[in-house]
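What follows is a single chain, given as structure tokens, in the form predicted alone.
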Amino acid sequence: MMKPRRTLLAVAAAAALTVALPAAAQAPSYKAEYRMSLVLGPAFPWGKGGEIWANKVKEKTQGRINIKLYPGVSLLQGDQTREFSALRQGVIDMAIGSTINWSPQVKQLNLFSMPFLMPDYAAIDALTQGEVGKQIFDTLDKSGVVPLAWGENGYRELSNSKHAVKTPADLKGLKIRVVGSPLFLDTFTALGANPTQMSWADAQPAFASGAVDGQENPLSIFTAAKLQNVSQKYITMWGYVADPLIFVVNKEVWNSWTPADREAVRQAAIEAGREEIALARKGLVEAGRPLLKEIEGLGVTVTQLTPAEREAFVKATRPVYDKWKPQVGADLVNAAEKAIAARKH
């Protein structure tokens, strides 16, 4: 009667070995280093968010997951618009990406670039932290990446070297650098400007030489890049679009980690996202908006539009909004409009 018992023990041992194998096999599948793509480095809230995420991941995974930052989209020779495709293909392991830069590949991300959709920070939060944000994460998941958390580049305010801009007519003929998005080209064309698409690396010398008159970017970028030194002497606070950022991981990389490590990376992203959003809004949400005083102290004229002045820009860009609504997805835009209308101020 001993023989069957031995056989049973052998089967049990083999089964135990089979169960143990996946865990053992996972160790070699971890890379020594993971590559995170960023448009901006740690001098900016965006890059700082990447640094915070990487540090938290290292700590939460006891050093099993080490991340190296590649700012300036350096893994893609600086081409921001190729970042999402590269992430999906595994050229990049993870990224904190701009909804604008990824919108050519994921049309729903154009939602955040719809002119004058989000009037305040509460409106951004109503979208990213609510049902609309979940829908967008589902879309990204189906597109082949794993979205984990939201960050923020911020409201894109207008600057130029010529004069204060208070009305759409003031933009007439101004050469404005924009990112590579057809929606941005449509918006600035509707306002009578001459939108010029170029990378950020090319834009700064173009401002200095006067080849390009102006640009639109969050104020944290204006100050960190010292744009007042390249003739950007006039800023208009118009809050026409904001640029949420998204923390994502390549799907194959994600699936190569243990469930516990995945959860650690997700939690690290959520925490880093919160900290990064606070950095992006610093000086703009406090009483008196101290960042504007700081910028004025650099010899820059800051124009804050009255509600009536802002409405003239809203009206001028309404045809663009209406044209893009079906392209983004009418249901998604309607859901966004409802969430914003119901927001708590």
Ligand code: X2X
Given for the second form:
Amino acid sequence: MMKPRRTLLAVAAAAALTVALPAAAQAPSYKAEYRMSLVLGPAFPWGKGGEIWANKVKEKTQGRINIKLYPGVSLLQGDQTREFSALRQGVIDMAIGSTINWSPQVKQLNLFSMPFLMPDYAAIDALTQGEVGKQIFDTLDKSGVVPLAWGENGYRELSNSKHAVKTPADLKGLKIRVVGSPLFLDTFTALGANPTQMSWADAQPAFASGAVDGQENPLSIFTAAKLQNVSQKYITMWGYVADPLIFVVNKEVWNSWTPADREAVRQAAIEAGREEIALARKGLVEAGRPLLKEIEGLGVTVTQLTPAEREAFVKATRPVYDKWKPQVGADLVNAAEKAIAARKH
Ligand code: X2X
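Alongside the form predicted alone that was just displayed, please also present the structure of the form predicted together with the ligand.
Once more the chain from above appears, this time first in line as the rest of the complex follows.
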């Protein structure tokens, strides 16, 4: 009677196994550490946002999800325009990325780089916090990442080492470093400048050596990277584009977490995004824009354009806007224009 009994046991064991297997397949499996890619570290609002996100995630998940920051896109040797592909492929687990750096893969993200689309912060908010923002998140979701929250790099003001820029003619022949999609090459070519594409990692030595004359970046980056020390002595406040940041997680990684932990990561991203946006706007939204005084104190000439002077830049770049509208998606751009026209100040 031993044999049947053994068989019975085996059957019971097998049954237990088949019951256990589906549960095991679904059981969340956590990595010891998750890799977050960023262009800039915690000395900048961008990287600070990453640090805040990581800390909040750790706290909200009781340490189940540990995130390590990789500023300088160091997982890809600084190649910021490959970040989105690497994220999708799982080389990177999560990221806070600029719309500019991901626009070569996601054409809709060029929306924010269309010259003079967004006249003020209320216009950025009208897009990211409204229907347009939802549409862009849907697009990202379909592209294989899970978008969670918006942050902000900021309005990209023009700087150079040669002279004050007040008119498009002042840009003539200036070698300007840009990054992202060919939209930036078109914009600066239309203005008579000589644009050249390079990563942020390559850009700083190029300013120092004089290989390039100028660049465009938010003032929070200008000050934290001390661009005045690499000959960037002239800034023009033209507010031609602003790049939001987007908090995302690789889809497989997302699906490997429990629903409760996913929600914790999402909430942490939303809170960190809010705090990061406040840091990115600091000194630029208060009366008198104190950051400009601070920068002038560094020996930098800050040129503010009259509405008429600014209009000359708008006019010179309008053909670029018109050319890119169908490439970005005419429906999306129309929706953005409408949302901006209806914005609350
Ligand atoms: O490379 C830049 O200019 C930066 C840091 O602003 C971005 O990553 C878009």
